[in-house]
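Take a look at this single chain, the form predicted on its own, given in structure tokens.
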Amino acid sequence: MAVGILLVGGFGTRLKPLTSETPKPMLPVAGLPVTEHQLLAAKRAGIHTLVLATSYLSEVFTPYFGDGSKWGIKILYAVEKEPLGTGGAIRNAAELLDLESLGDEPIVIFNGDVLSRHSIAEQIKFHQAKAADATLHLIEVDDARAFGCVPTDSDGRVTAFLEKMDNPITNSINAGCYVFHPSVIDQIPLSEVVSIERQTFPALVGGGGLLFGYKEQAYWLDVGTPAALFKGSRDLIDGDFHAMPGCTIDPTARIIGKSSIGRNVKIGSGVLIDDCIIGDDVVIGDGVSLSHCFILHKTLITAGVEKSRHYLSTAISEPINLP
């Protein structure tokens, strides 16, 4: 068994304007918020308690997830008053966990930007078998220049935690899912801005700590840009489209391009939807044509509208172009 902390406090700057009203981790991918995909992965790995480390638009999470009983997992909420960095956010969230009572029970840290199909359960087993202080999920990429790279020795022990460089010494990169022994949390100062990547991990390596890399070349995607968000949604859909329960779709409507349709959406006659992400409770009038559009929850699109590469929302007077 294990507990988890999910970092969902980011501003989602690269996803503006999609994140103007909705926090990045609550944007839908294949019909579900990114956070729900991660919660389901945590549940499958045997995590029984998950703390959501929130900040920006934190009030959006609680009405949706509640206490977690719907998913059979206990959910707690830690709200940062001021941004504390990744390490500071982890330390702040851990205040809701009784670290002393955990003993050696692992703490799994999730990055709210990432969709991953790697086996968290196997990562936990690897961590425990190595009696590690911390274990990072590592993946290989063709070009590591855009990432910090993480070299390891023949036993899997991390030998350095390096920033972006023009000539990376390895193509193994940090994939954003960590397993911590509770003692590592105690080493992070409370109520201070701390970067887990720039401070905590290098300090562990430099101080002789047991920091290991768990390598599994599974599906992995950072959904931090509009293009990546659409890709992630398409990747999770089989067939031309996916519709959540409660939808009413006129038989003359055409939905293609691996479009994602949220709950309780009404789609009129003669509609064309191609490569779109449609939120919940959306009404799309007759004859509407949408291509590569993101439609926020509870939006009404009147009959005859034709839009391509737009963000549509009830909260804005004019549609905004997507990059």
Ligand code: GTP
The other form holds:
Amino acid sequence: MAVGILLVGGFGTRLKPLTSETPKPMLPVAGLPVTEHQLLAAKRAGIHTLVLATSYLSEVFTPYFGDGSKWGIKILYAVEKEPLGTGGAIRNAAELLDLESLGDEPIVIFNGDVLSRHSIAEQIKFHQAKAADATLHLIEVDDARAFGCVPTDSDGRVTAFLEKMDNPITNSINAGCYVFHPSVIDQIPLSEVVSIERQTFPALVGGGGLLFGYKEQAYWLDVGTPAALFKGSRDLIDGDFHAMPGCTIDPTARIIGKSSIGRNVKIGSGVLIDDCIIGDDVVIGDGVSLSHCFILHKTLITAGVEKSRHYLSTAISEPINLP
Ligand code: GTP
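Would you generate the structure of this protein in the form predicted in complex with the ligand, following the form predicted on its own above?
Then the entire complex follows, led off by the chain already shown.
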């Protein structure tokens, strides 16, 4: 048994314009918000209570997830008036958990923009076997120059937390899923802007804290950029496309390129959809052609429109180029 905190309050700047109306973790990937994929993984690992640490566009989460009963998990919401950074957000969210009553029950923290198929249950077991203060999932990448890297000793103990560099001393990077002993929370100041990666972890390592790296080379993707978000969606789809329940698709429509179609979407005759992410309740008129486009929920696309590499939403009058 464990409790969880999901960090979902960032601005998602690298994903603009997709994040102008939708927080990054609520963007659909293969028909479901990124957060829902994570919630399902958390539930499978035995997490019974999950705090969503929200800030930017916080109001978008509650109507979708409610109290979590639909998924059989208890969901609580912590809202930061101004984003407190990843560490400050964890401290703020933990206020909703009764830490004293948790005892040794671990707290699992998730970066809200990661799709990972590693075993959270195994990570928790590893953490408990080491009696660690904190255990980070580490993943090896071919080129670690774009990331901070995390060297470990032969026992798996983290020896340093290093910023981006031209010659990284290891290819192991922080994969954005941490198991904390509840006592670690007290080491993060309340109501202050704190970065868990730049402040808390280096201070823990420097102060002799028991910080461990759990290495599992499972499917892993940070969906922080438009290209990565589309890749994440395609990676989850077998076949040409995936459509959620309630769609009406004209038999003459062609849907290819591992496109993802949300719930209750209507697709007209002669439509071509290639490598697109389409939200819920979208109506696509006859003869429309879309290639590598992101269509937000509830958008109406009139007959004959042809677009490539664009973001379309009812809230904007003109489609915006996708980088
Ligand atoms: P960029 O602006 O494109 O870098 O994206 P981001 O704002 O989401 O930042 P980043 O990718 O570094 O954040 C990692 C995870 O932490 C994401 O899931 C964010 O939603 C979350 N996050 C980042 N900063 C905060 C914060 O201040 N508060 C909360 N609650 N979550 C945060």
